[in-house]
Amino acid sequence: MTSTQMTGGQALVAALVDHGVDVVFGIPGTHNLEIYKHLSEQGVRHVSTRHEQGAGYAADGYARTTGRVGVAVVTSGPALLNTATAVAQAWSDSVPVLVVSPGLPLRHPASGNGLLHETRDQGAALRAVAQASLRATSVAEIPTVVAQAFALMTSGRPRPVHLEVPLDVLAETGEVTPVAPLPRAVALPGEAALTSAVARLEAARRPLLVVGGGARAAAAEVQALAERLRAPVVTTTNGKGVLAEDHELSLGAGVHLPAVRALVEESDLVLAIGTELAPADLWFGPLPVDGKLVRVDVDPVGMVTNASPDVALLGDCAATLGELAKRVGHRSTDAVDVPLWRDRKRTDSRREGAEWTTLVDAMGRVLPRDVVLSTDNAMACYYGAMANVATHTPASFLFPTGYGTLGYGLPAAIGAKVGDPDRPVVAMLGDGGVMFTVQELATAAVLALPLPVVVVDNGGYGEIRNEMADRDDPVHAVDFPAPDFAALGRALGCHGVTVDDPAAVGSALEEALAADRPTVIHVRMPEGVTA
């Protein structure tokens, strides 16, 4: 390849554009200007959050959404540091974001000399949360370590990573040439495992599909073994929409429901896709699998996390189930009553979402079918939406599963709708969480997004009120008046109403899906509502 004489951040800049990067989300700050001089002159859209974890959770719904590497630029110091929320959740639910910042001059003195957003170990902070923090230490390596970057990203269990250029780097001129994109191995299988697992299916008379977030690109698959087999799919949380929640073998999400835990102990074997069968999604302890699990999972480590398998199958999900759907017999009739379980699950999540089912029932009924989702850790959202509202696509219910953090579902719901502009994209938060992350409706609105922002006002931290009530604890520093979301909404540049009758929502998001900026609808809970 042709060499070319660049600064580090006009090579850096060329190298992610080398990667397929055309949009990036972030802020500049006096240390990144060198990257941001080169954005728009290569074509690279940039996307101004207010706030860097805002970039984060952006770049994060972005890559959910899209299948592609989010990317957030930001500064150094207590900018990057402002993102190393987002990058935790990304890890924790595997989703490859990559992080971009200045780094600390090469020869900069080792006891400090209070250079301007100074960090001890800004490298070793990010890679704390990150599956690599990576350091180019010259022009001419910049373009190596970025596509390192992306194979680490895209090879194998997704993750998201920091990658520093140092400021002298930035600004230096030298030699650069390109590297390609690294070609991404697809893992299969051994025979002999992929025999015994087949063999397994065909034995069993009453199987079952756990479906995590690690099989959204393998819809397809799964639903092609699942009518093979006549057998019912549940999922986690991250896999909702991964097989239609209308197909007749769906189950739906929610894997820590009751009725869910009944029927894996009425299964003779259990297929875990992509899943890390993680507390986190079930909540009430580990699933009844001993003696009957078939796991798939492109991550070693993670196929003895949580239960050991029978049978292992390392590889791609999706090249690993074409793989079994091609070898198992097709069966003519459904091995188990799959309206019967699901009636006994809707049950169950009408149960537990028994104080929010008037306002997401309100929303199901006009929800488009291809909606995204983006949700908060919000009791609305898991009690109420996780498991009573269909989504049908995957990625199509975005929710910060392993993190818990708040403030995510706004943000996110901005990198899902600059990612797929034509999907609607709906923001659903608790009047808690939304104030994590609240400056970003300027941020939405600035981009003109049809974006319906749900916030979901029950008078503080409801959980933790809760909680404290049930350990018999004082209930104290969880209640606060919330302020006038609507004339928030309004005043950063929103639509914005109120809503009083959780009923009546319906009305409100219609009409925001086709606002000609983001809505705040505000839905204050009626009086008792405690959950």
Ligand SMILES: Cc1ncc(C[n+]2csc(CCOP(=O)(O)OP(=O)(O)O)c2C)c(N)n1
The other form holds:
Amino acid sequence: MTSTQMTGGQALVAALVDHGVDVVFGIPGTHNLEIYKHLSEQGVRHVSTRHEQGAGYAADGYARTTGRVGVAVVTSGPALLNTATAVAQAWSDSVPVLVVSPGLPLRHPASGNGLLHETRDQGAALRAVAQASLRATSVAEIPTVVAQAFALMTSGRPRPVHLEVPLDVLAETGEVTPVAPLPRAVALPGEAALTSAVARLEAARRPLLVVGGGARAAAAEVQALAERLRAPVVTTTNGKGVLAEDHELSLGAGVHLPAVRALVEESDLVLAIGTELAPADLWFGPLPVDGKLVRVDVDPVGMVTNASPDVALLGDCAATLGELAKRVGHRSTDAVDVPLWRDRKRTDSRREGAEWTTLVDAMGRVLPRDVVLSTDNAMACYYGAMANVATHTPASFLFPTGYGTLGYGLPAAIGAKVGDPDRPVVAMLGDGGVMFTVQELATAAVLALPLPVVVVDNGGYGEIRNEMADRDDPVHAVDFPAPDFAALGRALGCHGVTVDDPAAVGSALEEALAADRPTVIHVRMPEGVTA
Ligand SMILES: Cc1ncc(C[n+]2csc(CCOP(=O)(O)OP(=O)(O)O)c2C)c(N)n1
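Let's compare: the form predicted on its own is above, so bring in the form predicted together with the named molecule.
Below is the whole assembly, all chains and molecules, this chain first.
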């Protein structure tokens, strides 16, 4: 490859472009101007968010739905630390997010000198929440470090990475030789493990597939294997939609529900694919998988987390399932009575979501089949929508599963919509959670995204209110009079409507999906408003 004289900022942007980056989310500042200059010059689209945490979540929503790396460009110190929660969220849900920032100059005094945005060790702060924090120490090194960052994010288990370039290196000029993106390594399990798994799958009379977010890129293979085995498929929250939820073998999402536990007990083999079997999904304790667990995972560490497999298929989910589907014979009849278990699970999920079923049923009736529902850590989302609204494609239900951070849903929806403007995207948040990133309504308005933002108002922090009451604690710090969310939306450039009957949300949603800009749909829950 030929080398060229470039500034650090120019080299950084050129290396991102070489890795297929054509859009970034972020906020400019004094220290990252040398990056910004070259974004526009090199044709990279920049989406301005109103807070760096929003940029991180948007990059996450973009990455989950497109399957590409989501990139946030921020400035140093406070701006970078503002992304830290989003980076931790991406880490816990295995999402490839790259956060790029300036760093302190190479010869910055060890004890500090009061430089603007000076942070004692911002790399260490990000290292605590990301897979890695990389630092380029010369202009010439930049293409290599970018290639390494992408390799870390895209081979094996996807996870977020921070990359910093010192302020002086951004401005310096040096000789730069491009580094081509590394080929993605596709790991396959060894022959012995595959043979042993095939023998078990063929011998099983009642196999069950439990599918997680790690199988997002393995939808066709999950379906092919389930159909060969005639086995039911249940998913975690992040796996929701990997098998279309109207497929005859789908039981939908919600591994914590009692019916799923009962089915696992009755199954003689559980094939867990790309899932941590994590407490954040299982809620009421581990699944009873002892003695019958075959696990497919690309991460050797994750392979033994929460449950030890009887057969460990260490490899890429799609490639490994492809191998299994090739080798196992066809079963002619269903191994398990799927409609019966679907009914049992539905009874559970409707009981659990009873307070929200009117609302989520009304939503479910009008949501397009290929919708992305981007949600938040609110009861209407995890008790209501997760197991009671069907979605049919991988990464069609965005939820801050592992880290449970409030404020995720709105900016993640923006990222998903930027990633695929033709795809219908709906954001859904609680009245508490939406206030954590509410300023991103302005971002969506500037972009004129036809994005419905459903705000479910139960007068404050409902879940926490319930927990305090359950513990017989004094109930305080949880009840808030909601702002007029429709007016707030209008003030920030959106449409805004108020819905007092949750059953009436459908027509508001249909109108919002066809609108010329975002619409805040403020749903005032009849029972929940206490202040
Ligand atoms: C960033 C962050 N801060 C605090 C919490 C703790 N927390 C969990 S649920 C919740 C209340 C959320 O209220 P709302 O979004 O209105 O949903 P609801 O519980 O009413 O359904 C809080 C404060 C959290 N999950 N994330």
